[in-house]
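Presented below, as structure tokens, is a lone chain in the form predicted on its own.
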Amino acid sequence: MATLAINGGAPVYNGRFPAWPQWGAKEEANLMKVVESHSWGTLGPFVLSFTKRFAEFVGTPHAIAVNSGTQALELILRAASIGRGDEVIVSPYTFSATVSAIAYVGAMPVFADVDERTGNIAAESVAKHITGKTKAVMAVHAGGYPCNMDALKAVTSEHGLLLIEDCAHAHASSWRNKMCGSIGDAAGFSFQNSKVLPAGEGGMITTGNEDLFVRCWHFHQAGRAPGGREELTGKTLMGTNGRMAEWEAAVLDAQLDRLPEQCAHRQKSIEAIMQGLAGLPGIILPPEDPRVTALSGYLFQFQWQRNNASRDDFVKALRAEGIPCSPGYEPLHRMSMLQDTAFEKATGRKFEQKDVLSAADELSQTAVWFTNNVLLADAELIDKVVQAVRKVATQL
């Protein structure tokens, strides 16, 4: 039996994985068009055309290109008149930006627990946290694995709550053949550098709600209405500059061409990994849910649970075999950002977490991630990934 690389043995692989982001001639040509147009921002032709194209891709009648995924979520909340004194139920197993957007508008994030295998917010826990102050539920499709949207829609519909999708990881993921971002009342996407549709920075709001769309537009366009540039004569609403620059939209126009093929490739890699690791002691794989009809492949998340070796030991050993991997999120309810004075000033209240969120806490100690560039490797290299996991799992 081969010795683990961390103990001095030969690694399974000592080469490189695909670089990310990927780009080519169309990105270069589009950027030169922007340079030569002298129209570098403020709802230029690339922004408007990409917005329309992205709405059609997701399957929503309305979209608004903004300058980050964080701001996409914040603007949705502002447009829904959510603020001081209100509560938004959200997952603790996500990046801090999800919760920052809630706090920025003055609302209080209330954490519900997650599904122990997917890391997605659990509808039964959401139902337990609804109060008279609750105005919305924010569903994060963690790693691009869709939330149980049937269960969440049932809960939010029963209580008259807004259902907001955080689709930062979920470009092209689908639930029952409906794209993430087209299922809830509104959604926010991110185009930050690590995302499967990257432009360095940028974001998108999608919605099927006409009134919400108009209010989001007002807020992102300095208070002005869609369809034209209103004069500042008291007809405008409060707003900010949330507009996307032409540079980002030019890159995204080219990146969207690549997205379907890349997502299909990553999904095949996920299927190969799932098959190769099935039944391996210590390895807990994500569920195979027939309602999940497509995956973005932003992350492949599995869990390591073995009494004699921690998840961090597992990650170190797997990295030594030449396989890039990382631990999952630290739950937000345990992060110091919520105890900072800036949080209290934004929300008007101190943060208190009284409930035990056992699944989120457990997942933070067991989750292992392969990022999207690993999943873009060819079949031979994905087989090396499987070999390395099996080697570490059987010998650690």
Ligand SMILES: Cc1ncc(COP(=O)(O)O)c(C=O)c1O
Given for the second form:
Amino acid sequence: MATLAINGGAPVYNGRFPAWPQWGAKEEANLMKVVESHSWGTLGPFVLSFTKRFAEFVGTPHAIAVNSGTQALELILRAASIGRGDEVIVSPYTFSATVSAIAYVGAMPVFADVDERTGNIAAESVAKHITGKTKAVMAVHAGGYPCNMDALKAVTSEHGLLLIEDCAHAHASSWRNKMCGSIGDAAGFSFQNSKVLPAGEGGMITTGNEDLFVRCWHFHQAGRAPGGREELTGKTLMGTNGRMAEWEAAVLDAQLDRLPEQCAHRQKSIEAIMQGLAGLPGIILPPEDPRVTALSGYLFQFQWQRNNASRDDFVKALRAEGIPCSPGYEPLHRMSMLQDTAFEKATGRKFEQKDVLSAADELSQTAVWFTNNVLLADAELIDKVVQAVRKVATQL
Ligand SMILES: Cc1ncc(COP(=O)(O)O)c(C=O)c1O
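Show the same protein again, this time as the form predicted in complex with the ligand rather than the form predicted on its own.
Up next: the whole complex, starting with the chain shown before.
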């Protein structure tokens, strides 16, 4: 039996994985078009055409291109008049931006527990956290694995709550053949560098709700009404400058061409990893749910659970075998940002975590991630990933 690399043995692999982001002639040509156009910002042709294309891709009537995924979530909350005194139920198993967007508009984030395998917010736990102050549920499709949207829609419609999707990881993921970002009342996407549709920075709001769209538009466009430059006089609401720059949309226009093939490739890699690791003691794989009809492959999340070695030991050993991997999220309800004075000033209250969120706590101790670029490796290299996990799992 080969010795583990952390114990001085030869690693399973000592080469590179695909670099991210990827680009080619179209990105370069589009960027030059922007340079030469003299139209570098404020609803230029690339921003307008990419916004339309993205809305069609997701399958929503409306979209608005903005500066970041964080800002997309903040603008949706603002547009829905959610603020001081209101509560938004959210998963603790996410990036801090999901939760800080809620606090930034003045509302109180209330954490519900998650599904123990996917890390997605659990509808049964959402139901237990609804109070008279609850206005919305923020559902993060963690790693691009869709939330149970049937259950979340049932609980939000029963209580008259807004269902907001955080799709920062879920471009092209689908639930029952409907794209994430077209199922709830509104959604926020991120185009930050690591995401599966990257432009360095940037974000998108998608919604089928006309009123929400109009208000989001005002708020992202310094208060101006939708409809183009001729309507600049319609400053009836407050607003910020959330407009996307032309550079970002030019890159995204080219990146969107690549997305379907890249997602299909990552999905194949996920299938090969699932097959290769099935039944391996210590490894817990994500569920195979027929309602999940496509995965973005932003992350492949599985769990390591064994008494004699911690998840961090496992990650260290797998990295030593030449396989890039990382631990999953730290649960946000334990993070110091919620105790900072900025949080209290924004929301008008101190943060208090009243109940135990055992699935989120457990997942934060057991989850392991392979990122998007690992999943873009060719079949031979994915086989090395499987070999390395098998080696570590059997010998650690
Ligand atoms: C789950 C989640 N939500 C929101 C965001 C915020 O997106 P952005 O970095 O574009 O502001 C991120 C970014 O990493 C994220 O992972």
